[in-house]
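Single chain ahead, by itself, as structure tokens, in the form predicted alone.
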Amino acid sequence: MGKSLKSILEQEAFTKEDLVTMLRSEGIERTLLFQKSSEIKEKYIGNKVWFRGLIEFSNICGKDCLYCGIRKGNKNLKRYNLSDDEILDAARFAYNNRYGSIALQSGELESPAVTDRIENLLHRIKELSGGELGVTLSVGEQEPEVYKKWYDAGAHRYLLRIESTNKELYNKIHPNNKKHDFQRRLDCLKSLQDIGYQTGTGVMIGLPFQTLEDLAGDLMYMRDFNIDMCGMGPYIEHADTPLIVHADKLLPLRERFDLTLKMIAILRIMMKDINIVATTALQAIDPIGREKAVKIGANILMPNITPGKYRDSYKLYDNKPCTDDSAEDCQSCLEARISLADAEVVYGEWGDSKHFERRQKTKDKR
């Protein structure tokens, strides 16, 4: 007979079987899991939440990932690319409202023009905020020298979601060609970490063909890679993607939501001091989904500060919430939500990953 969840939660290290047991938890065991992750979050992070003002500055993408609404092959999407001034105005809003940090996100493009543009924007964002605004980038796979240029220009965090660490599953949700290469994704994550970024990744939860063993493997990968931050959410299908043909194989949305909460809780238990995002996709399924994630382990929220007229066009999945809100609405709404989760928003701080700080100290001692 397998171990009880109660005995597993008393351990410091976990096997794949332990993780699957946690992912299977229901009823009282699920409550125990969430209690444990809440206690760990309280002890290592406190009841604090940090904002990253999200600027989705372009939905133009050079990739054709089979699950994604902004994939290159989606002809039903209105494409946009914010001007530099629009991006800087959004950054200024974040700075004036003491967000501490922003996140620049777009479709994946690689070119000298893209490299130079982002480098220039980073310098200007640092200039307008007197160096006070922290910057996370999430613009996909690039060559190491490009990552280094951006790091030197002031970006200090990078989120590159692996989506699945099972190579076989990864290949089922991406086209089979050089542009969608599993090994390159892993290599890019390693480059980011080596350069000195606070490095984040994440996975989609509830994909077609995905098993609990796959998700347990994802958690082990994040632990072994020693990530500093994680953004993971439920897979929500998009009508204009090839993966929609497998919609009949999907878990019900509520089950995908519940599995995501368990993944957040388990990751918090495994990696006590990393930053974990309460993703917007949670709110697409449950009106208070992000608050539930904050209660059991998440400590980062990303209010959308993209100019309103573009938000509907950055649709990675269907039923994306908050696309009609202004940046001001988004802020006050999230403040209210966070107080409901018995947490408080910390303003004027970068909210760096404590895990990263600890990892750097260990590295410096070597």
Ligand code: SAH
The other form holds:
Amino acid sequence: MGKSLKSILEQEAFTKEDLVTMLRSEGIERTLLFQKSSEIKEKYIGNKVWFRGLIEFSNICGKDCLYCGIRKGNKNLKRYNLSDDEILDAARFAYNNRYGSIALQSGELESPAVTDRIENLLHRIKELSGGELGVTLSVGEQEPEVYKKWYDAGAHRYLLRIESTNKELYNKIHPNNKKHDFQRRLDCLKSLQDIGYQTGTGVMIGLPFQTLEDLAGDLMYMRDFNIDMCGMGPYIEHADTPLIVHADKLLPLRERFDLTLKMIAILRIMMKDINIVATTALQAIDPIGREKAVKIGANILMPNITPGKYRDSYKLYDNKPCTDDSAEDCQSCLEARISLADAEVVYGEWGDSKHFERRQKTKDKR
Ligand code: SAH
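What I would like now is the form predicted together with S-adenosyl-L-homocysteine (SAH), since the data block earlier showed the form predicted alone; can you produce it?
The complete assembly is shown below, putting the previous chain first.
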């Protein structure tokens, strides 16, 4: 017989087998897992949540990921690209409402024009906020020189999901060509970390062909790479994507949701002081999905502050919530929701990953 969940939770470190047992937990054992992860969150982070105002500034993408609604090949989608002024207005909204940070996200494009545009925007965002607004970038794979330029212009966090750390699975959910190369994605994460970004990654949970062993491997990768932040959410099929042909093989949405909560709880137990996002995709399945994630370990929320008229077009998956709210609606709704989760929103702070600070200190000592 394998080890009990109770005895596993008393360990300091976990084997892949332990992680699979944790992912399998049901009933009272799952309750124990969630109790442990909430305790750790409370102890290392407190019952707090920080905002990153999310600006989805363009859905134009050069890639063709087989799961993603904004993939280049999807012709059933109105493409948009916010003007610089619209982006700056959204940043100003975040600043005036004392969000500590914003996150700029878009489809993936690599070009000198994109590099310059983002560099310029970063300078202007820093300027309009007197250097106070923190900026996370999530604009995909780029050359190290580009990452460095943006870092020097003021971006200090970067989110690049590895999507799956199992290379075979990665290749099943992406076209097999140079533009969708597993090794490049890993290399990008490494260069982000080397440059000095607080580096975040994440995976989709409940993908076709994905096993619990794959998810355990994802968690081990995050631990071994020593990430500072994580954003992971359930995979939700999109009708206009190639992966839809495998919809019959998927776990029911409820189970994907449940598995995501377990992934968050386990990661919190493994990496006590990193930043973990309660992702929007959770709410697409459960109306209070993000609150549940906050209760069991997440500490970051990304209220959408993209101007309303564009939101409907950033459809990564079907049933994306909140696409018809305004930025003000999002804030008051999230405030109320967070207090329901017995947590408190912290305003006017960057909410940096404590893990990153600790990692920097130990690096300096060497
Ligand atoms: N292209 C940028 C970010 C935009 S997409 C980048 O790669 O950094 C943001 C995230 O949405 C992706 O990393 C992916 O994990 C997630 N996503 C895409 N399609 C999805 C789907 N069908 N279900 C759930 N999440 C999805």
